[in-house]
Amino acid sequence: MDAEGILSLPLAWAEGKGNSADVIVSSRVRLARNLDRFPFVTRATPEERKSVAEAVREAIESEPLFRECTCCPVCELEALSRGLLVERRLMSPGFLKGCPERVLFIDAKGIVSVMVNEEDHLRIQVLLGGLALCEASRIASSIDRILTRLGFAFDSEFGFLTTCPTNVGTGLRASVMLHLPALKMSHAMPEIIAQSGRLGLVVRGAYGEGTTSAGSLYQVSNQVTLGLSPEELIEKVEAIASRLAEQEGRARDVLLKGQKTLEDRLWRAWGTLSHARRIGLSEAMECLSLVRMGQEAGLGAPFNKMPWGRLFLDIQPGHVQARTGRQLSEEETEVARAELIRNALAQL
């Protein structure tokens, strides 16, 4: 799949719809599975990893559910296409650096992706907008049942066996991405992160493990998968996400009491986006975050017309380069990003 094809894919999570979408951007469920007749990816030979990929391909192509899936051998994708898939969260950053036998399957709706030969033989991922963990889990489970005939590594005592011990058990990671600018401004995030750790949850940046928060986006997920059922894990993450959404709402109310100070910050962010001739990713993300806060606070025009989800993607380095159609230096990327934002806002 080339860059143009990737850019044409719909993305439910970027549309800004769904339950609690004013704070909760997206919900993701990921299942880790390994085939019992092959060694784990890190111990398998290239021939064995090829056999894993072929077995998964045959299983997927034989199922009507996957009729519209696209098979993408990662080593055959251009660097730009790989970057776009990571930015759109259809594959993990770690998948970029793996073995040559990596294969990605993605559906035509941009909801389901299956990574083959990542850390585990299979990573089944479902990504939806808003608070929709139960629906994402239902879709992931249906795919899991279909692929069970491949023969998954399973122990009657420990559950599904995985490369990383923290995934042993259900093999399920439930995560919710939230936009928490008011809690960040209130300096509440360090304590929230610490409390989450005590509850068996982890708070990371928008792109998961090893990434920092940009644009006040945080991803909350379960830390271990052993000891609780999938339903209990989903319920736990969903409850914390709902609680954080409520805390964010209260923090925004407090900040809005000093409305002129907050409005000044929001309008300055709008002015930067509207007039900057060169802008880095971090600054653009922070300004977009503030503008979205104005949108969610109901401040009216022009904030209410901001296509936040689309702009969040379009300002990422790979998307900027893809839109311009050529390799860009860092300075050229920042100039192109600023122009892209100005043009988008001018059309509102």
Contents of the next structure:
Number of protein chains: 2
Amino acid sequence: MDAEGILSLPLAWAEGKGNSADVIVSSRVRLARNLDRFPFVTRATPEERKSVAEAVREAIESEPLFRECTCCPVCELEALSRGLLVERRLMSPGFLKGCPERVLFIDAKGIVSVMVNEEDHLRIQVLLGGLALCEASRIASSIDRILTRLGFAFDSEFGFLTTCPTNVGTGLRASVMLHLPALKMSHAMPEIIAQSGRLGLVVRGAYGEGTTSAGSLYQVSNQVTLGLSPEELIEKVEAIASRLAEQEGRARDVLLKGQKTLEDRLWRAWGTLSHARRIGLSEAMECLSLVRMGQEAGLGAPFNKMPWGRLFLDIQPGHVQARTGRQLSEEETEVARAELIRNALAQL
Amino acid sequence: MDAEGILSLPLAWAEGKGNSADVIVSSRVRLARNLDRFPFVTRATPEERKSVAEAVREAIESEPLFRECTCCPVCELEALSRGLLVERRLMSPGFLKGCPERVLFIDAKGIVSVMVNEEDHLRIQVLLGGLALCEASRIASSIDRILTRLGFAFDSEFGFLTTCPTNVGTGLRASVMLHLPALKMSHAMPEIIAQSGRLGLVVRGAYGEGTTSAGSLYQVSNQVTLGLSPEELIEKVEAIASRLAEQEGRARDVLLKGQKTLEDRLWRAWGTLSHARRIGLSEAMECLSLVRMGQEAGLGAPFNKMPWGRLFLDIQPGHVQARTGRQLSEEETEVARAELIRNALAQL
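After the form predicted alone, can we look at the form predicted together with another copy of the chain?
Okay, now the whole complex, with that chain kicking things off.
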């Protein structure tokens, strides 16, 4: 699949639609599965991994549900396309490096992707906009049921077996990406992160290392995959995501009430986005985060029609390069990013 | 004179016209004079200071040249007007505090002002746009000649006598205000300041304390008033001002050549000015300085028509309050300043 094809894929989660979309950007369910009759990816021979990929491809291609699915052997992907797929979260960054037998399947709606020979033989991922873990889980389960005839490694005591023990059991990771600028500004995140840990959940910056969170984007997901049913795990993550969305809403109200300073920050972010001639990724994400906050806070024009999700994606380095049509140096990327943002805002 | 009257005064130096106006904002000549028959201001009785003021008023009012001059006893000036006059550099900040017998004369063109009972009995000041020390000196001398019949304190050895010994001799201070953003960015100012000192000249930030220079505005003036003729002093200051203007021009060329980073800074300054909802004085001055640099560097629209000098004045706290028509808290001033700037830019 070439860069143009990937850019033209729909991207439900970037459209800013769905439940609680003012705070919740996207919901993701991921299942880790391995084929019983082959060794795990790290222990398998190239031949065995090739056989795994073949078996999965046959299973998928014979299934009417996957008719419009695209099969992408990672080795054949051009450099520009790889960056795009990671930034669109259709494959993991880790999937870029790995054995040559890696294959990615993507459905035509940009919702489902299946990574073959990542850490596990199969990683089935469903990604939707807003708070939609149940729906994502329903879709993931239906794919799981179809592929189960490949013969999954399963232990009656432990459940699904996986390369890394942290995935054993349900093999399920449910995660929600939230935009929490007000909680971050109010310095509430460290406490929230600590509390979540005690509940067996992980809250971390969705972009950036450690506790930093470029663009005030956070991800909440289940820590453990064992001991609870998939439904219970989903419910747990969904519950905390909803609670965080509520807290964020209250924090925004508090910050906006009578605070000229915050309004000023939001407008300055707009000023920077609409005028900078060169801008780095983290600053651009921070400004977009503030502009999104201004949009949700009802600051009106010009915030109204800001295509936040799409722009957020378009400023990622792989997207900037793909839109420019060639690989760029860091300075060139920053200049192109600034131009891309200015053009987008000028069209509003 | 009320605030409205002062705001309607023309202000040659703020119009950005004159020689080397791309770098040189204004030229000022100031003469210190004292009346022979009265003690210096600090030693005179209130009655004596009142007599000084009366004598000066008579001399000025009987002179056709001063027909359209306004006489303002400082005590009668309302608070809003005082700030305006200082910010327009028609009177010194020190003149705000002092004896009750202070009187200010301003000509209708906003070029000449005479302070009576400041540190000396008379401070005659001429302020013009661009590099125009000779012209300013010519005007100051003509006023000096007219007022000389008041009988100035003069010593054949020392020249004109003044309260502070640093003004003895010619009583002349020639100063030029320059906009030197590129020399400041290139960290060239400390060396320039040191060199000037060795030449008997002072270069210092025109606004802000010590070596800081809000808005990259610097003032160069003569240190000594003794031992050189007025013409020699003027020539000396004019020569260094011209040299600094040349150096600044070269530094701008170097900075702008191929440096996307500088262009970015200039545009971001525009973005801040056109979007901030609250802005402090020093940040606003810095942004205006950058925008002026962009204007001179030929960045084109929207920099083209920026009324830099006028806006620079309008953002000063006294002007912000006078335009709003009342005294404001610091936060209110910052909010009003941001609004005033946005409105000015929106009208371009």
